[in-house]
Every structure is written in C-alpha cells, then in structure tokens.
Amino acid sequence: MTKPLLPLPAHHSVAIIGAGIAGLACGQVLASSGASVTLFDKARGPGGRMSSKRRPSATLDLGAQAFSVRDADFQRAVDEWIAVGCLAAWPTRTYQASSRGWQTHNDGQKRYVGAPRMSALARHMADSLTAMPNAELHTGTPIVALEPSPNGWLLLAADESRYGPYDQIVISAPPPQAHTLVNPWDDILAATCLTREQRACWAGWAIFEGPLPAIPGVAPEWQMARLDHTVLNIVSRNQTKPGRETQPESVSLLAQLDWSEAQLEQPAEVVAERLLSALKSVYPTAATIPKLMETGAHRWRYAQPSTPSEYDYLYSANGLALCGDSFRSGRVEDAWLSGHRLGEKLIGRSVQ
C-alpha cells in the first residue's frame, strides 16, 4: 500500500475511473505534469454528487448543496473558480428549524455553490482538463472490470468495449464499487474497500406554483434550513442560488441518513411524499403550502463514509490507486484534496 513510488515517467498513461471532483482533481495534476490521462464515468456528465437535476421550469441540486473551505490549497482553487465565474458565495441566510420554531443559524463558515448550478464546477474542471491535448473524458461508460496485460492494464466497459493499455489505474468511485474492480488483483486495496463503509441518503425535490408561505420571524428569502426532524435533514431553496433567481419555488430535501437507510428500497414517489410531509410539519399549522408542479426523489446509495479515514488516498506498486471523499470525511473539499494529493504523489511532488 505504501511502497516507495517513483514519479511518473514521460508519456505515462493513466486511466481514472470516476469523473467526480476527486477524479477530476487527480486528472488535472497528472495531465499538467505531461501524463496521458483518460477519465471514464458511467453518468452522462461529470460531477458525481455535485450533480444537478434540470427540469423545464427549474434546476435543482440533489447532492451537495454548498461547501466550505478549511485547507489553504483548496482555498486557492476556490479563488480561481470564483474568478472564472463557476462558483459563488451561498448561503447567507440559514436557519435551524423544527416543529417548535425557527432560529437563525450561523456557524461562522463561509460556503460556496456552483453557479448557475452545482454541476457548473465539475463541468468547468472537466472542460479545462480536456482542453489539454493529453486528456480525454468518456461519459456514459461504466467500467465493470480490469484486466492485466503485458503492456499494462485494460479496462472492460459494460458494453464489452476494451480500453487501454494503461500504466496506472486511479479509481475514485465509492469503495463498494471500487472493490469489485480491485478485488481480483490486490488483496490490500480490496480489504480496505470493505472497511470503508458508506451511508446512504435520499434526496427529494419539489417545484411549486408559488412561494412557500411566510414564517413569523423568518426572513422571506431564507435560503437553507437544517431540521431537527427524524425524516428531513436539510431544506435548500434552489431559486435563491446565484443565477437561478427567475425560476419558481424549487426545494431540495435531503433526508436524515438513518431514515434513508431504513427506507432504502422504497419507491422514489413514496420517499418524495414523506419528505414533503416532513417539510410541512415544520411550518405553522395554519400555513398553506402552494400547489405542486413536480416532485421526485433520488437515492444516493453511497452518500458519505461512516467514519473518517486515516488516509487521503491509497496506492499499490502494481499500478492501482484509490482516492475520493470516502478516504477523508465525505465533504467536497475532502474529495478535491484526496484526488489532488494522490496526483501529486504519483508525479513525485508530495511531501507526505
């Protein structure tokens, strides 16, 4: 797992499985060093849990709603993203809410959101990466197996296409998915994947014909609330996010993890209805919730790690490596740091 690792030689080829923030951050470091980088993602676009759901009348963030910064390296990256316009400060009006009432909430952390949607950050990272002549991205390409060959690693896709060979494989997918890929080839990485247990989370959404009712003592344009509720954890008003001011009332509803796991196999429409009921329960009994235009729910089976990891990333002398927010504490910053630091390690710049 931690055998001495030499810097990547010239013309080194790397495949990165997973084009979320960790995979993109790792790819940027490697491609900037001269390595040939190819990213693969099973989704239609990059971003992972930074994804957004686009409906005819509104855009809703269903994964991360905002993120904060603690690390100086990540702050420098955030400053660059703000400068190019794909990131903005949000929220500034937050509350704690329960059936007993609402109180303002400020933990002192400045937070940011993609502009005009959360996925804008991942798309900017992907665009800047693939603008390099030595990097490319394959979306809609689930990788189901790895195969060693005399010249490096081959990747087998779900449609039986083969890619490669590659000198190095970086897997930024959640550990249960990474386990399937590394299990035949590396006992230590496979065992580590089994220890990185993941929590599930349901994310609901709703678009209304009119604004949510006013709440006494609460700013009309409140942006996000954390709930003291057994079902619902976070309510986020998407039309208050930068660049979305013209869309109708459109909320994201992130469920509590314990409740999500108890309801993991429920139909999405049932989950959406229960999350909406939870939202109504923290409003005054006389309040009238506006008529629904659309609603739904998305299940994140691997939303965040159960416990922090002692590692930022893991790698093996056989050319396999793992990174992602699951190797820290599950935050957006954790994902970027894990991928960025693995990239630096692979090119010999890391001091760790």
Ligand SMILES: Cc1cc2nc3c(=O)[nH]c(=O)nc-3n(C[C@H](O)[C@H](O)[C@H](O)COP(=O)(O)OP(=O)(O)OC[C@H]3O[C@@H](n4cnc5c(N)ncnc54)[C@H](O)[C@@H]3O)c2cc1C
Given for the second form:
Amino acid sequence: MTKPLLPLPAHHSVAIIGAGIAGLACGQVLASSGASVTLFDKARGPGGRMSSKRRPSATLDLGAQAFSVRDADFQRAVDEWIAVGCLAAWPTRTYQASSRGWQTHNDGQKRYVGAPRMSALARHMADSLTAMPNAELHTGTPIVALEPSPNGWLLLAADESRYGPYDQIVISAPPPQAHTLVNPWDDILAATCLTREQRACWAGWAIFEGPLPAIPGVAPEWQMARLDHTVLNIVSRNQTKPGRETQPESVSLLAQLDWSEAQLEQPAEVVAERLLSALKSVYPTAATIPKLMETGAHRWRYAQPSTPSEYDYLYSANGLALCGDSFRSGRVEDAWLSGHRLGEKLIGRSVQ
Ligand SMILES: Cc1cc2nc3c(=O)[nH]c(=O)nc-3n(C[C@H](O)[C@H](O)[C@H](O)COP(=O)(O)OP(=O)(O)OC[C@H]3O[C@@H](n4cnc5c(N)ncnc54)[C@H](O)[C@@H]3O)c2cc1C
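Okay, that one was the form predicted alone. Can I see the form predicted in complex with this ligand too?
Full complex below, order starting with the chain above.
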C-alpha cells in the first residue's frame, strides 16, 4: 500500500494477533525499538504452521518440514538461530519416489529445520521476545473481534475478556481468519483478504515399532522423499532430524493439495490410513512395513496461498496492519520477511 504511514513513536503499544514466525518477527522489530508489544495466539504455544506434535515416543513436525533461505536479512537471522542451537541444516539425503522406483533428488538448495523439533525455532523467538520487559505473549487466547475506543483498539477474546487499548493492531493470521477481524472496520484490508485464496493440506503422521524396510539402491538413512503420487506429496523421517536420532521410526506424510481439498471433511483416522497406504505403494511389494505404534492426521485448512502476492504486508491509516506468508509466497522465509518488514515500516525504518 503506498499511502504514507506515520512511524509509531517508541512508547506506543502494539497488539499482534498470531504468534507464528511472521507475528514473532514483527514483534521482535517493534519491541527492540521500544514499543510495548503484546502477542496473542489461539493455540497452546507459538509456531502456527511450524508446529510439532509431541507423542511419548517421538516428536513429529506437522507443518513445514524444512525451509530454504534466499534473502540476506533472513540469512542473518538463520545464522543467529544456528549459533544458539535452535536450528540446524536438514535434509541432505532426499529422493524422488514413485511405484516405478526411487531416484536421488537434489535441487542444490540448502535447507534448515528447528532443533530438536520445528517448533523449537518459534519457541526460541518467543522466549527472546518475552525476555524483554516491554513484550508479552498470551497463548490459548483466540481473538474474536476488534473494537475501536477513544484511546485506541480493544481486542475481544473468545472468553469475552477485553485487552487494550492499543495504538496499532498487527494481524498475522491467515487472510480468511484476518478477514473476520478487519471486515467491520476496513473495506480495503477486508477485500484484499478475500483475494488471498488459500489451499488446504492434510498432514499425516505415523510412528513404527521398527525401521522402514531397505529399498534397493536407496541410502538406508534417506531423510525426505517427494512422491509422484496422486495422494501423497512428501514423506519425511523425523528421527533423521537433528536432535531426534534416538526416537523410533516416525514419518510425516504431507498429502497432495488437490487430494487434501477433495478429502477435507473426511475423519482424520480415514485420512491417516489412506496416507499410509500411499506410502506402502512406493515400497517394493515384497517389503514388510513394521508394526504401527500410533498414527493420526492434522488438517491445515489454510496451509498456503494459492498464488504469490506482489507486496510484503498491508496497512491502513486507522492502525490496522496485516502480515504473514500469504502476503508473499507461502514459505517460512516469506512469513519472516513479511513480519520483519512490516515491523520496520511501522517504526519508520523502511521507506518501501
Ligand atoms: C503442511 C505444510 C507444509 C509446509 N512446508 C513448508 C516447507 O517445506 N517450506 C517452507 O518454507 N514453508 C512450508 N510451509 C509454510 C510455512 O509453514 C508457513 O509459510 C509459515 O509457517 C507461515 O507463518 P505465519 O506466521 O505467516 O502464519 P502461521 O504460522 O499460520 O501463524 C498464524 C498464527 O495465528 C494464529 N491465529 C489465527 N487466528 C487467530 C485468532 N483469531 N486469534 C489468535 N490467534 C490466531 C494461529 O494459531 C497461528 O499460530 C508449510 C506449511 C504447511 C501447512
């Protein structure tokens, strides 16, 4: 949006709805500049689509499995996270698989994963943020409405408690969820949310009693495979990720988007079973798949935007702003850049 925006004075208060990587990155810039920052997330912890499922025997990444870096600012952040130990390089052994066979697959991109689980990165960002005296995080707090007041914006939570007033509201929830909040107050932001259509994705998971069988010609320690299959898109082996080496065989099974959307209202158990059958179909028929300990599936109704967007974030002069991966191209790096750059814009550091 090209409309001039007055930078927030340092003492101003900002509420950020959504503590995924975009909201956390925005909060980091704002709190470091001296603004008073309060983050809200409806989930039990921060991380959003970079979340991990903790089971007694294993931890499985349910959203992003790994991410790449192109931007120099994001690379600097990544280097810091590697230095503190909440991020590590992964995967290095990837394959392209179908019922006709497996081939090594290397696109030359270096990728990273949170250590010892993907959600550790958001946890680290949230801990560094809330270690500042001017920042706090409320988890388990769905925000259901915004209300203007003479002293700024109030937030209404699902349990009917009110927070605020705040000078600035940043919403990093996916656009369909942001739409509900901005719709009564800003026609342009609301209309833009409607144009940012989202794709859904089912993410299955399974923990086995023993290792998956060897496949002729494939490294036994293979880490991730992209599948040429109508149901299953990506398989990744959580016990090959840094910090999880002692856990049993535990796979994340990301479904194809078209198939996910066709199965959107199916029960999770049915989806998990179909994703497992799809995995078995890319193994040689004689291979014995080990006994299953546990399985399940998580539905991401808003997994990724269906098209890239030409701007990093959106804001209006009335103190409402939107950020998140949907305002770029739907990757972890896009989410971080969107939140980071919106933060810089709000404190007047960016002229974009
Ligand atoms: C299955 C899957 C696989 C993926 N794989 C990759 C990959 O390989 N590489 C890659 O780079 N990216 C991948 N991504 C995309 C990546 O996960 C996202 O781009 C990134 O995590 C988005 O971050 P975000 O902060 O913009 O949004 P989110 O992480 O969605 O954060 C938004 C937050 O807002 C909260 N929220 C929503 N509404 C409210 C409300 N009303 N009140 C309070 N809180 C609210 C949510 O709980 C959530 O925590 C994948 C995503 C999925 C789902």
